[in-house]
Partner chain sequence: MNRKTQAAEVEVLDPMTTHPVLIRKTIWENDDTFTLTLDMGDYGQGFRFLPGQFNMVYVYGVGEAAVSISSDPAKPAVLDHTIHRVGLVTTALAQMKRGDVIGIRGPYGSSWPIDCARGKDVCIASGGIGLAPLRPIIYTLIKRREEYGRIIVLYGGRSPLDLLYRVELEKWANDFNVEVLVTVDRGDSSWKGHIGVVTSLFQYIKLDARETIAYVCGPEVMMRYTVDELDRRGIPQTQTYLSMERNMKCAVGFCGHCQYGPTFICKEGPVYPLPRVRPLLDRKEL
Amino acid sequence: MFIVELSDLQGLITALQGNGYAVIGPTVRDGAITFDTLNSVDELPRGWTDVQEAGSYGIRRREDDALFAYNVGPHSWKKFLFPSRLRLFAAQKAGKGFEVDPAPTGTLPRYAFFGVRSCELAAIAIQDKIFMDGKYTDKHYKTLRKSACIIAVNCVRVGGTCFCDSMNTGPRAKAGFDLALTEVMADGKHHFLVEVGSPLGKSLLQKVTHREAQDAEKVQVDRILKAAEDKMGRTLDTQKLPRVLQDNFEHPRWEDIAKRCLSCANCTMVCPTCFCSTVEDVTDLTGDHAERWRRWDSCFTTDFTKVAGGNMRMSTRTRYRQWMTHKLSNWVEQFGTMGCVGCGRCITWCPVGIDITAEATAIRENSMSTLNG
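Requested model, single chain only, the form predicted on its own:
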């Protein structure tokens, strides 16, 4: 492990740009910490933090100049790897037929994601399984993902809706990164402990002023991350949870949730692993030009399950049940892991503050009391 001083961190951004990457990272905009192109360390959310609870998000000033003293915002890296709108192809009339122009893949940007949290690393790994590792691959996703560089940042504080520890996805990054940083502010010092995760990360670090980390500095980081782990905002008991949900398909709690749920789809839009989409065909007024677009969709919309024979999920109860059981149960059968990484976004950005951890707990507790007589 190595130490990079705050004054030398700009060198990492410069090195990334020198390698041809478009550096994307957190910045303060429109009352939130969101992702955008970075050219300077000064664009990071220096001195800002977020405050999150069920149905509530805000940012406020800190008393120090920490760069990464926040958790996650409304956007995830899905926004770049699996964009909300993607042109699949265009067709232009030519004589009696059409000439097809496929979506370009060779000219896509090379992204360097700067500031990826451990829960988000887990989310990217889940989408890798879906879009790259199975029988069918998404060429657009694969091209972007294969060329991406990931600079992770460990969480030294946790938010009110975080439960990554329950999902074994944080707060410390364990794999899937090129470099992982831990911000340390203590005893008048402000530096970053850096862990190398790949040959690319090693080559980048060589271009940045750094030194070997001392044993005491490594122990200090371990202590900081353990303290963050112990202050987790939420917990979720995942023991046998897939079976619990399957055995309670008609649980009365689903109706209770439905009375509160607005079916607004916020939870699926902010979720870093949700990947439901639909396809739209559009033409110009002459009919000479046509395009096919993929855009994000949600299992909470009534049209999503509309088929020739009707609609299989007309009620809010069945739509919420589908979403939650898919995340915490069926996903395990499909992909070998849960579809939830404990980032807490679905709790924070639910307008009525529905808490997936509380709902799963309520179903489990009622189920267990019934089984135990």
Contents of the next structure:
Amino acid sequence: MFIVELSDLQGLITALQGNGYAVIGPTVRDGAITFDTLNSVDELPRGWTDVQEAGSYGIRRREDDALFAYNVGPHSWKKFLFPSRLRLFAAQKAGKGFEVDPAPTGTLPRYAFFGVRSCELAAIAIQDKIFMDGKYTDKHYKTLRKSACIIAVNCVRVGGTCFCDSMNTGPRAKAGFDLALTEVMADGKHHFLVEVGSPLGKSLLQKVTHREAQDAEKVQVDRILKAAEDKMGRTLDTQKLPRVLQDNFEHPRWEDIAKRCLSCANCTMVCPTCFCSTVEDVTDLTGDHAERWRRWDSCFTTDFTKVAGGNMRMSTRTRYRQWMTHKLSNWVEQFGTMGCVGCGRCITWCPVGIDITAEATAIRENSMSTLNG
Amino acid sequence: MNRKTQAAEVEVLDPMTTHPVLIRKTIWENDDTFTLTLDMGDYGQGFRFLPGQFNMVYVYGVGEAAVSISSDPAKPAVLDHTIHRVGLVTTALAQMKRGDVIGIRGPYGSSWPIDCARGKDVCIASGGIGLAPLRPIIYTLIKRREEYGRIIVLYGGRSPLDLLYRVELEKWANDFNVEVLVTVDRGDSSWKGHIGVVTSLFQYIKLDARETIAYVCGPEVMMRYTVDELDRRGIPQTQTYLSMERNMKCAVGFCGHCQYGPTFICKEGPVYPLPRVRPLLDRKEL
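Alright, leaving the form predicted on its own aside, put up the form predicted together with its partner chain.
After this comes the whole thing, all chains and molecules, with the earlier chain placed first.
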């Protein structure tokens, strides 16, 4: 492990750019911490933090100059790897028929994601299973993913809606990064403990002024991260949860949730693992040019399950049930892991503050099955 | 280009890219259902499908729909799709004529298993347009008729005029020793056959439970009652297969629309062995 001083951190951004990466990182915009192009350390949310609770989000000034003293905002990295809108193909009228131009994948950007939290590494690993590890491959995703560089940042504080500890996804990044940073501010020092996760990370670090970390500095970081772990905003008992949800398909709580749920789809848009999409077909005014676009979709929309014979899920009750049962139960059978990483976004950004951890607990505590958790 | 090379190329193409093919003819089966016959052209050279699989059918500038292939798997260069005119895409397809071009990608999904039926009786139960994805397996069975025992086709439609493939149903019965039993929900003045739901046809047949393989496709409610009936007649669940339907956008497991409990119908289905979906059938609005 190594130490990079705050004053040398810019060197890492410069090194990434020098390697041809488009660097993306957190920045303050429209009253939230969002992801955007990052050219300089000065664009990071220095001295900002966020306050998150069910149904509420705000950013506040801090007393210090911390660069990463906040948690995840409304954006997740899926907006880069799995863009909200993507052209799948274009078609040109040709005689009585048409010709198809497949979507090009040759000119995609090489992203460096700067400031990826541990829960988000887990989310990316989950989307990898969906788009790259199955029978079919999403070439667009794979091209972007394989060329991306990941600079993780460990969470030295946790937010009000975080529960990564329950999901075993944080707060400390364990794998899936090129470099992982922990910000340390103590005793008048402000530096970053750096862990190397790949040969690429190693070569990047060589371009940045750094030194070996002393044992005391490593221990200090262990302590900081352990303290964060103990302050988790929420918890979710995952023990036998997939089974509990299957056994409670007709639980009255689903109707109770439906009375509050607006079916607005916010939870699915902010979720870093939700992967559902739909397609839109368009033509220009002449009709000579047609395109097919993929865009994010949500299992909360009315048309999601429409077929010739009718609609499979008619109510908010059944749509919410599908969403949560998929996340915490069916996902396990489909992909070998839950579809939730405990980032808390769905809780924070729900306009009525529905809390997945509270709802799962309510169902477990009044389980209709003989299984008691 | 020889056939082998072409097949390899088809395989590596983007699974979301459609391929233009020519419409050879449209046959109206009833007021709102028609069969499109497609000339697969160059794309057809490497195209093979199994009975029960489906294609994504694209109309230029309008959209795509998942449609099961309803023709003979032994003739993959010319494909039939039997389509119910109900939404935007299927209405556009209904208006297309001989010589028009549509897009195809596929085939996708699982198929009716045939090896398990060899030397056994086969009971096919279908309702409405559910007969369409079963027609390829019927073609396959009667091609080697001697390899199977009894072949029973139970088929129910809304009314006599709604019945699909009427000429073929008679041909299968007359020329291929298929026991075809048809019922309708409502008769008309010309109808002398049975009236009632598909399951009511079971009273006319005796099944040798241990020696029968059942293939079922139709509306979900019809399939629920049919599997109950098969169960009552002692057909082991492991010998029953059914084909499920859900909304589909991608057909390759990415879009999430076709989830049916823990399964993706586009990848694991549409054809499932009954034990896999039996608990799911009773779950409303799953």
